[in-house]
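Next up: just one chain, as structure tokens, the form predicted alone.
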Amino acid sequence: MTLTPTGWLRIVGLLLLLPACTPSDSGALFPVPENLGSVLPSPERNPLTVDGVELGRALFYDPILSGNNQVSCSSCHKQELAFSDGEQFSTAGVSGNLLLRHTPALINLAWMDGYFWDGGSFDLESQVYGPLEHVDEMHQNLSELEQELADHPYYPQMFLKAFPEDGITIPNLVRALAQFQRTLISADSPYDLHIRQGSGLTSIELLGFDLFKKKKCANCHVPDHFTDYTYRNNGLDDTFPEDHERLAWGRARITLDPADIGKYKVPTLRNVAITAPYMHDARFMTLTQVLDHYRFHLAESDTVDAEFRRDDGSLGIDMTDEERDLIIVFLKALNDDGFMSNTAFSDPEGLQ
């Protein structure tokens, strides 16, 4: 997103009619649905304010953020795509290099304990660092970009409304992302429309929500959030080599703790038909290839999760080829096309 000055304008002009929020009114200026808990987290060092999250939405979609002027936020999360990218690996950055993880969408983050697939950033602030300086995603000198934002003709103002005490710093743009992104909400889904009006699912959806919790499904990817937040090892490999870091090794890597090697975060499948690739090497590239390695071709390996063992240690969740397509049919009215569509989340420059 680069804005024309028309739409600067309508950015700020909006920005001067909402009220001002103190952290005790967020809970207001940002609701929660009953079903995802009513509160939506922030921490106490940076509280969510109408004006944080406008020039966080404002910076997402700006590749003044990338070293070339090119990249945004936006380039690799696409709301179309709840906020993922549809490809196994990302040459988005400003190298074109070949990103090494698969793209995660951005979906409820507020409620996430660590971010990138392996936890090795423990909150949004200091995750949004990461893509902002790393070689192959946004390259950016931060001292630059410091003074690109100074120089420009709006952020200035927006800094100043959204930070009154000290306006423009690499630690204010790193807020006011994070509170953007702590705004991505999704819950209105036809299974959230079934949860709190009771109405919403069909028959057969209904059957495949009941095959998903005796499947284990829930064990892991727990109803209403779909995920427990932790990290597992789901049998995707039997050996982890140390190559780049060891990025094979997973949470691992950021613990060093052989206890573990090969776990990764429990993605939420909120919206998971529209986010293929699956995993976090995206390999498996639709939701049949995902339920058939857990049937049929999980890793054995010293971190693989319990939850795969049947009675008699072997791995496997048993399922016959009806029953893994019903679960498929549950898990597509987790999509929630408005989370899609709404404006709130969407680049500025289509504000009207």
Second form
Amino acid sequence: MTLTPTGWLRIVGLLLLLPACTPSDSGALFPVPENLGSVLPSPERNPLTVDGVELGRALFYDPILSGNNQVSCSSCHKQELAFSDGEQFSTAGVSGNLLLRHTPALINLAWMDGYFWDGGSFDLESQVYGPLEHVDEMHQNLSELEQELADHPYYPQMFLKAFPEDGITIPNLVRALAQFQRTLISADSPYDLHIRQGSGLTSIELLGFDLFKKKKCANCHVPDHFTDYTYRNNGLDDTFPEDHERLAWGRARITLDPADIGKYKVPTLRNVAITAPYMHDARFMTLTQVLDHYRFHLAESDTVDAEFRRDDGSLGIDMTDEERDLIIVFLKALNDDGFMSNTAFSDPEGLQ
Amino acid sequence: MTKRIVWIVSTLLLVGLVGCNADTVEEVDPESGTFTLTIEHVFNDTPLELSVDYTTEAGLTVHFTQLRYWVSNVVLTDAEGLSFAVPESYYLFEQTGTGLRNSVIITGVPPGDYTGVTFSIGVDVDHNHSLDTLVGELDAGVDMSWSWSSGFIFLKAEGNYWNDVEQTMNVFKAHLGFDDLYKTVDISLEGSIRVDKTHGGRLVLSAETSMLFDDMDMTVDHSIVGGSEDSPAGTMAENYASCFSVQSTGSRKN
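Next up, the form predicted in complex with the partner chain. The previous block was the form predicted alone.
Everything in the complex follows now, all chains and molecules, and the chain you saw is the first one.
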């Protein structure tokens, strides 16, 4: 048997993993498409390992995580929809109550430094506690969960393999889930092939890409991540009531800075054509509605993003219907079909 | 003092030798002793009982149904100004329907005559936002953390207050947190507290819980979540930062 260079890298990578206290070279095990970056970001305290990712994947699909053992992460984050759910507001939680914000797609999460629409969580590890404990989501009691995992036929061994020092703990559970989610990388769309190999986009899609840049879409949805990972007010509302613990304040709910009122995370546009509906409250059903919002319906407020201002100070991005439709043709070329079918991200049902 | 330096150096050496297993090695200074920190909850100088109505100096009638807070980063300082930062000191103090926890026995305290104690209410920024790096008693599963804004609730006070307009006892809740509200309390003692291998130090503080409501308009600010310095949450945080006073000190022969 001869080993390819990648094969050797894998072996070297595995050897590097052996001394547990040396940060492992996640890059060798989990390569990153070159147009996204050189390394897969992960916190020093939680480097990716094969066993950690495998455990995270099993947990992601397992309803054991919920209080009634019927709801898993994948109940709302469905791979066939780029880990979104297609609903405006989910009712898939334990209580069946309508959630207050739209389920986000899980794409290239490793590069974000804030999670939830308002960035209320600083890392993926801490984010897990949100859905895990919320009464209208998985409503899990953490000590009961620890016990259920300890009594389980294969989790005790999987946790020990992934975290030899202490096995089953809630911090290790959230770390494993974070590791798996960091591997959810999408960068194999026709656009990516075009960038990496010089061909892949049709001439119409290229026209659309040109307009995408000319009409300032790319100023916030910066290629090749198609987001700048910031928070902005894209003119959805002109009032920001304080009910539900300042829910409508968006980013300001977290920072308590009035300058952040109405701002939300700029989402990536990768796979955007299959992650409808759109916005933190999923008020738009189609991409046409989204673009028409930017053309005609931007709401004035103190914090609305300056990118939307015309030279005369009025709000709106001018484009014709044809230009809008060409931009949408380009957006569809950001679909990464392999992301939706990659078995490394799928339910490892029957895993022992 | 030389002894303390030797102790530190030997700990460093040990850490170096055992590498990543250092956290499993318990280093105990044979000369060290214990220090017990107790915080008595009082209302107008009388022991606080839950669900009992009290009236503040300003005339507000209130009762508590629960009071919980993180006591963290305890530092003991001796007469010479040398200080001992208690490692991983994060404790959940609480008076709830299920019980009272208002005391902690700190072990491994280097011998000395301590004249000052510093601690914080809440969780410092380095430990407040990553809910998987839990030290001391920090736990993201005890209803003292937020999931929508990853971080700990520094202090949770719940109960009822007399609403003069509605002529009834209404619910109040104060869930205070966010980095701005992390408050540090400095207590200097008139004498000193001896700690060594044969003497356990003891400090009892009073927390005057009526002070929580100073300058607060409960009819408006009866539901506080999160907090910034220039908000009612900030006022209440200033209040709890200044509500501690020394009740008694001592040193007990083992």
